[in-house]
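So this first bit is one chain, no partners, the form predicted on its own, shown in structure tokens.
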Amino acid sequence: MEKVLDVRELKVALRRDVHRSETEILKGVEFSIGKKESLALVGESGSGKTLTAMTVMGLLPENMSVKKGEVLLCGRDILKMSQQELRDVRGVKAGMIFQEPSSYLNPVFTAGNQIFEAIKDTSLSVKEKKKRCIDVLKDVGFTEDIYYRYPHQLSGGQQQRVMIAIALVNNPSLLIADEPTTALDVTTAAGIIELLKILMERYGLSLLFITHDISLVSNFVDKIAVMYAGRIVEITDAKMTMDMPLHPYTEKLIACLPERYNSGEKIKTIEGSVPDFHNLPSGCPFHPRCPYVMEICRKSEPPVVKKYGILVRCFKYGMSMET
């Protein structure tokens, strides 16, 4: 399958102080997304999901830097691009939807103005650009009048649809959605998910969907990559993840889902919390919270192995790659 996004051995570090001491945040992240394929990056807050997405978009803050790796977007390594090349690629090859649309929409411009300004095809006339804006607004479920409304005149769900329109207006190959339903009620969130399904088909999109809610994406995406403490700990087919989680962390995430309990039953939680990147435990970073911890887990980081066709980073499954 043709790869739209291929992230290889990605390591990103945070510069902690003026003496330039650094803390590694992303620790060899690897995954790929094929043409018209969708992958969800799942994990608790602080696991490195959004940082991964920002690296893919070339939007790292100044106090962070890539120490190793490649991020191939449509075959080109964005880590080797100049700032001008990155600006040319953003929106055209990859569009991004953020979790708080009100923070990204300018309150003094109409929705239509903001979509219009995002168009990068300089060969289009003003009339053609406006038509494209209206067409994409219709694709996200709006009528033409939304073009003339300001963000404060729109609900949270409507603002998010405008953000989706901005991300789509240049017809990108890849759409990155960073927790796009977090600030929305359940019904509105479900509508956004259904809309993304339709748009993926209509636009031929590949999708990187970032979420902390594994149940939200289990019937929506093709693959799920579970992330913990800056590492991918499991990658598999989405439905297989729910039916047969291999990594103890994935197992715990699924066990926490409210829909798995009857009324009145106490919902299980994952004991402890995501570790501080500045003070990670030795060995496997999940071992202080793991019910299957072994002595080797406390001393060494587990390698990635293949079990039942699933890539998993855990000593439970041995040291060798199974075909």
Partner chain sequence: MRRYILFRLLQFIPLLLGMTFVSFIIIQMAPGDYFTQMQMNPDVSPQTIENMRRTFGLDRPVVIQYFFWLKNIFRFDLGVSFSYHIPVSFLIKQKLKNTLALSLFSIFLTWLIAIPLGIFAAIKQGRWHEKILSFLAYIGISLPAFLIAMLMVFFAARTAILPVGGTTSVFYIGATGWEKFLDYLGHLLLPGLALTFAGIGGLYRLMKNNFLEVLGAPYIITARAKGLSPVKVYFKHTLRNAINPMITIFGYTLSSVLSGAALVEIITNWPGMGRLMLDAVLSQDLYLVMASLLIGGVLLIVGNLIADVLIAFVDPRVRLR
Given for the second form:
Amino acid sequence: MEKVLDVRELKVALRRDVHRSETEILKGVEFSIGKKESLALVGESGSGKTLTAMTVMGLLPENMSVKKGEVLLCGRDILKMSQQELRDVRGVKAGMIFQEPSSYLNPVFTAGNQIFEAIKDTSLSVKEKKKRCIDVLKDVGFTEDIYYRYPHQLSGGQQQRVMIAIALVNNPSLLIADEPTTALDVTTAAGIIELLKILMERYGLSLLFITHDISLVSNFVDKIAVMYAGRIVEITDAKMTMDMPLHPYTEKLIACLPERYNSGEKIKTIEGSVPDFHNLPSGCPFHPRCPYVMEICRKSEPPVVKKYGILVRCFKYGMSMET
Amino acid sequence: MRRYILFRLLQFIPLLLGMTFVSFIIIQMAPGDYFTQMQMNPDVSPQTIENMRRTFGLDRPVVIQYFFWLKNIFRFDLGVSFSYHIPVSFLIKQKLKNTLALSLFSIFLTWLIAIPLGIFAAIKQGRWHEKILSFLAYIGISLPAFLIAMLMVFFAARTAILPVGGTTSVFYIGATGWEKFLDYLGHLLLPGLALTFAGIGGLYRLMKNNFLEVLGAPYIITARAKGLSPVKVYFKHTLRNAINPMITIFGYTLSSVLSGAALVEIITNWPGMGRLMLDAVLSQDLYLVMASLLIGGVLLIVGNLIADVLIAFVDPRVRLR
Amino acid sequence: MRVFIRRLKDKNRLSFVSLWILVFLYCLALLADFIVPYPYDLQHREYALCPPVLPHIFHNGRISRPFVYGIEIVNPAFKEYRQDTGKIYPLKFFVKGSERKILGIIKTDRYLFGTGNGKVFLFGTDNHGRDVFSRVLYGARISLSIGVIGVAISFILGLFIGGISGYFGGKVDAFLMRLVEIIMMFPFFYLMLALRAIFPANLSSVQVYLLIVVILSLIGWASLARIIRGMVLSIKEEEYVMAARALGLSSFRIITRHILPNTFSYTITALTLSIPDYILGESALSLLGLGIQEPYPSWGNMLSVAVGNLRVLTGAPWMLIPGFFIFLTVITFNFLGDGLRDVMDPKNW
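Instead of the form predicted on its own shown above, give the structure for the form predicted together with its partner chain, please.
Zooming out: every chain and molecule, the one shown earlier first.
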């Protein structure tokens, strides 16, 4: 299958000026998304999900740098592109929407203005461009008058739909959604998810959906990649994950979901906390919180193994690739 | 919008009353009055002085005096100067013109230089360009205007490039209108540049910090994620937001025009409000001082109103409230 | 404290250097009685407006112990001097002279340096023939102390009034904040002049000094009070203040023990950065002849000789040296303040 996004062995480091040292935040992230396929990147905050997305957009903050790896977007490595080439790719090949639409929209320009300026096709006349804006506004469920509204005149859900319109105005192959529903209330969030489903169909989109809520995506995306401390620890078919989590961390994430409780039962949490990047535990970074911890987990990092067709990083499933 | 401006205007009235009342009290707290010094003069009889006190109303209680003054203000009568024996409005008019010319010149120049430099430095944050500019800004902030004025007078006198003192040259009479204007501008240059140099550093830093703050805003990430060019990211998305706080600053700048220029005017011998005010305060020329303070207060209000209107103009969140 | 200084050194090298320059300046001011070669009011009538006379160490191409040449006046009308290379006066350290008291306490009859019969004017002399170097050092006492004392008074006033205003809110707050606004509405320079005019012109140096401190503090507290009020308003809503209130602590105790300490890291930075305003305020007043009175020197009144007197200004540029010291003090306080901000901000640790 043709791959829209292929991330290979991606390593990203943070420079710390005070100590003039570097800390690796992404430690070899690997996943791929096929055409019209959707993948959810799931993990606690601080696991490196957003950083992965920003790398794909070529929008790393200045104190971060890519140490290794390839990010192939529609077959071209964006890490090797010049700034100009990157700008040509952004919006055209991949669009992105964010967590808090209210702060990600510029308060002093109208919604229309912000969609309009995103259009990359220079062959279009002003009139055609405006028509394209209104078309995409209609696609996200608006009428024409939203074009002239300022962000502060819109509700959170409306703002997020304007963001989607901005991201889709150039017909990109990939949409990156970084926790697009977290800042919205439940009903609005459901509306956004529904809209994304419809738009994926209509635009033939591939989707990279980032969330900390595994239940939100389990029956909506094709694949789920679980991230922990800068690594993907498990990539599975979304339908399988909920019933058969392999990695102890995935298992814990699912066990904590509120809908899994019977009434009166005590709420579960994962003991311990997300490790500090500057001070990671030895061996498997999850071992201090893992109920199945073995001696080897403390000493060395688990390799990727394939179990029941699922890629997982855990010593529970042996040391090497099963064939 | 119109209601908003009216509301702001109304807010200022009690402040203006409070300020003029406080200044009235302060000036009257000083021992004696203008005529005390006259009593030393053997040529002036105590009777004359008593009469003069009565004509100016100085024999009545302070609060009554204040209300008389206030009543006259509403009739656009600023009173008469004790020392010059002419209406205060007449006295102030010429001096105020010079002070405003000086201040507007230096404000214009300061903003013209500081704003682009601030933007440039914010874009080059952490690079050598920014480091040099910021270091120079430190020096600018730390050099008081009066010292810059003295240094400039020193160099001007040594090199004779710029005229020092006054507003006109000796050959002024008989010059054409254009020559007169250039001559005036030439004299304005020295105090004007001194004030400009003193102001650039602070304004540069404000602009740079604002710009940097906006550059860190999430909607700048959106703009970049759209693949916009740096020109659009900086000059459309960042600048439009970074300029808002600067407009408020602009309002304040306008109000501090009188105070800020005074010392430089005295040092460079520019015939503005500075020297007039200094003499008026020292000789307790009551109505002259009050008029100057009133003008200061009015300028503050005007400055703030201009800022309010401008902000509403650039920020839809204020305009479409 | 030591940790603090080390952090300053790591975070902001310039402010670390500034700290030491300031320490040095304060030492000079404190030990002025011991360091200066001449009393501040000693007039060398025959050497008015004499350019700086600096020590040399080379004589006829050979290195020798430090010495100064004799000076003689060439043109008394235009105050032109020249060095007489024929006369040599060695520069002596720890020379004996008439007895002085360091800070009015420790008696000493030895000074840091002197030349016996020659004259050493490191920064030249003023129009009365007084040694500018000696006067700069004595003047430092005014400028360096006025900022700190003025800020301390403003700080107490601002902390107190801002604290009350923010904590109690309502009518108290409304009244105090209108007062602050009125003060801030005044053109600063005119308010300073008007307040100065309340008091007679011919006060003693000490009285004028105290007066200036009070005037500057009376103007300066307003902006500080407003800032502190804002901080108190936000801190007031924090849980630990709620907890203290739930425990039934008195308002005074809550303000002084729980709220104000939390504003310290910010206020200390703000204070350091506002010290220059006081120094400049004093200089401006003295420059206009309304501040410290002759013969006692302050950096401001030393500069006043050069104001409006082009001949002095162009002929004797060393009269601007006090201005350099004003600049040096202000810029070091600015650097230090910014350094403190970096160090105090927990985000930067």
